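In structure tokens, the next block holds one chain alone, the form predicted on its own.
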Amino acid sequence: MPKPRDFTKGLYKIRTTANKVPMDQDLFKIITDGMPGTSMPPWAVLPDKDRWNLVAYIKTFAPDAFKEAPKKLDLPKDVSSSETSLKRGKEMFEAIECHKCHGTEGRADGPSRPELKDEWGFPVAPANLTKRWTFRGGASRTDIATRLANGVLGTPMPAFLDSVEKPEDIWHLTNYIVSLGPERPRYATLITVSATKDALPDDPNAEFWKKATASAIPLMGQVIVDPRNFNPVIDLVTIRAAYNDTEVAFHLTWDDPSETKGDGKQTFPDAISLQFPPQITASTERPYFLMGDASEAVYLLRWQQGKGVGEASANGPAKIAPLQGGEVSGKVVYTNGQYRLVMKRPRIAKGEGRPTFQPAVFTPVAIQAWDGGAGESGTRMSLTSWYYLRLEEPQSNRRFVIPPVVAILTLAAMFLVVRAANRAR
């Protein structure tokens, strides 16, 4: 999902034309860049000549569709982003009911989502407007304005150039969409766990977590063992973490278009887990990242919709055993297509098979996530390989004491030098 394009229909989603006929450059661009969020990869690795030959060959599947000459779309005059433009863009977003498909905050969780189908009757998901790097056809302002102006053929996304009150509203709406998220995320290579002497809040919306350092971690579909997940829904998790003398807490944020407890047949509970080696050592050797294997287990700190937070030991994705007696807790909030979760546990391990988190130690960590509403469970998941997190060393009070002491000693030394000089004179 989405299904592959039926070339015999001559309908092309991404085009820069005012009619249904794409330019050859449009087809060439899609072959080159691929279609993010689908199984269509980029083919820039092929020579230009081969890609242009592909354009010519694809057109032979629907020759009648190309009898009409393509008509280039003329966009209204560009309007730069401003506070006034963003306000107008938000008004248009609501007025032309973009939120019914894309959601109130643009996370593809609108009420119409379950009913959306393409030209051939297959389910089709709306774009997550907060993730511009997944936009099909490009993430630039011109690319977005073009999609808004002439729609996306074969999908429920209509052309809006004739629906807006004024032509320049296309640019106001574009500016608002651009404001919803970055063109590309800044992925982290190391997850920082901040030290604090305060209590670690359970509330995922607490001000404490808004001020914490955020680490964006990309996830990929699991394609090693069956059943594989070639087009995962969850492709990014943002981690914030903190610890004090007794506890460590992880704050996770990720987009999911539906809050799902699952029926056990077509849908399953939403879930996410953090994976660690059972013992943290200085060795660079780590267990197998896909939930360990028969020879070496991993520790999972896991949340599941309807069950809450728990701990488990895994010797592979099919051999997961809950750990009993752990002192773990958690709280989750789901709002406008986004989960925010806090998971807490003792910093010092209590019981076998659990890691102890020590300051200034590089600790391996991996992530697995399941969108149960998309039928993900078991090995059909999103995941990462091993990353590292590091607990910052607690800041000593000496940093507040030493500078004043040095200043006082310096002033005293200067006073003695001046006094000695006056006596000698």
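Here the structure is a predicted model, which is why all the values come from computation and not from measurement. C-alpha atoms forming the largest set that superposes within 1.5 Å between two forms make up the rigid core. Numbering follows the first chain given and starts at 1. First, how it differs from the form predicted in complex with the partner chain.
Comparing the forms between the two forms, the C-alpha position of K20 differs by less than 2 angstroms, with the core used for superposition. With the core held fixed between the two forms, A44 has its Cα displaced by at least 2 Å.
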Second form
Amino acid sequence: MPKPRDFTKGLYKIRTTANKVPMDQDLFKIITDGMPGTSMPPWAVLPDKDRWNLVAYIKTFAPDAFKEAPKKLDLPKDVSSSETSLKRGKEMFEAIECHKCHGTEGRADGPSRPELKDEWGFPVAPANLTKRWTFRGGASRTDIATRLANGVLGTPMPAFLDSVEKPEDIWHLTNYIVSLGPERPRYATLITVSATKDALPDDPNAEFWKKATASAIPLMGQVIVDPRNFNPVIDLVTIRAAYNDTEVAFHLTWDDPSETKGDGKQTFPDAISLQFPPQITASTERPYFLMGDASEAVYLLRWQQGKGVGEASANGPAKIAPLQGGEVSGKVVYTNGQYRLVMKRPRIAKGEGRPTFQPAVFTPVAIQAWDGGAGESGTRMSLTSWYYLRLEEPQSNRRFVIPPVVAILTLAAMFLVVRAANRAR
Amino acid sequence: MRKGLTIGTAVALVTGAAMWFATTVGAQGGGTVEVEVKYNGAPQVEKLKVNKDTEKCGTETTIEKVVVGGNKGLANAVASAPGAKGASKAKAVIDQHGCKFVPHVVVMQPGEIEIKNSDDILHNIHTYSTANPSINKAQPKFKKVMTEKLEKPEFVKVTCDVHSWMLGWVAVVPGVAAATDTNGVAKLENVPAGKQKIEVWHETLGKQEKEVDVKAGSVTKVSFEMKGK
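Could the form predicted in complex with the partner chain be given as well, to go with the form predicted on its own?
The complete assembly is shown below, putting the previous chain first.
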């Protein structure tokens, strides 16, 4: 978990200078925009003048460090993104071995990741390059090029300005990093479970799932009951879902920097669960979102590393009882810092405590996830509150009939109107 | 012809300078101080499994915190005579080879250091210092040599974040200085005659100092015993 800055050192991560002293503008920007992915919030709510006064005040904590004048970093001439630039960027990404920390596909899963420490000896995580909105110093191209050129002070991220083959490689790398993910996630509010007549594939990499609609859902750390999780690793799960007459299947994608079975002491099995009420009713009453409570249980469709897919009933995070006899199946793959999982079960509930999934019914759903490699287990989890999913109505032939009928009727009506108008003249 | 002449001149100049240097030192009446550093405790060398870049780094490596050689001699300590000026200004060199810093301790005069990467993989030079600006620069495989400045006297810790076991030290020491060999011996040459302070530093065992009486043209021996912390 990132510690608060020690102002007496005058050492700042984010700077646009060639030396170690940040510009006043750099401090102002962090106060204004905050630091995404940390506990530092944006303070844009304060008037400009107050924020500038804060900058001046913060500097007095480290008078020696600020004796030196900041020297503005000169970035090489900007090169805009193009196919050639991206190709060169990827080449450089490999040549300078960004993957050592950031992983082959940029998901912060590189082999050096577990050993990384900051200047004070605290563990520090590399940036997930596919989630630009979590970059501490901002997600713009200039922000990224600057971090590459002069590094991130106090962390293992070194300066690369003199360590690329040609100065403009900084921009090719920037363009490549920008191409690895969206600027911001587009979060879904409703998860649609699409109807199909086909079989639902177990394989998470099947073509079927690539074509399915993806809904990105944000997760937060669990901070209600002890032990809490203030710095969750899993902050986003993407859901794809489909059903046919007999089955319903959920396809989940999430980033986790290590595939962990756990030693039971410091590390635990990676896990994820989808939570539903045990019966889906028209009532707006739902069980307590944090795995239910003593009076109302929840149903969990879950997966755990080493154990596979299973079902459980929970009356709170400390009271989870596996449900036996269900016909669940699934398959997981883990590549380059990302899990892809399919969990499948009968659409109509078989046995007590399990919901039946009906088309066109708003069905409450919540997600819980654990990065066991980071020591998450039990209540130390990421979670969502209740969301809704909806099984779309099965496609009938009516959609081929009604629109043409409407079109013909409209045309006929228009024809009648025109004729009536002509007659009246 | 012209080239030959230039080289000839250069050689003459260098020889002249060297002779002048030798005579001035001689005139000052320098002596040699043989510093022997001993340690009574157990060596601290941690073995570690390597899980990446094993073609370059090997499958096992060591972190050498306290290396004790023959006759309880403490290796990798730095002996110096801060009062002795006119030490060799030769450029210091540290190499990253087999995912280790070679040598483990580099002794240099305030000035420039050449940082080599002979491993053909990414390293990053990350220094921990207070007197000098700390450095954190990437050194990818194609960047074989970098030159950095360390202008203030200081013992600078050097690490590599890509390979967390890599640890080295750069001793920026004014005056005559040398690191002890595997027998715990360091020779300080051309130390001016008279009373001189001799300092010994070790990365985990700390500092000690003693005063010796240096005699011109002869070898003065001084012995230190470092204590575990």
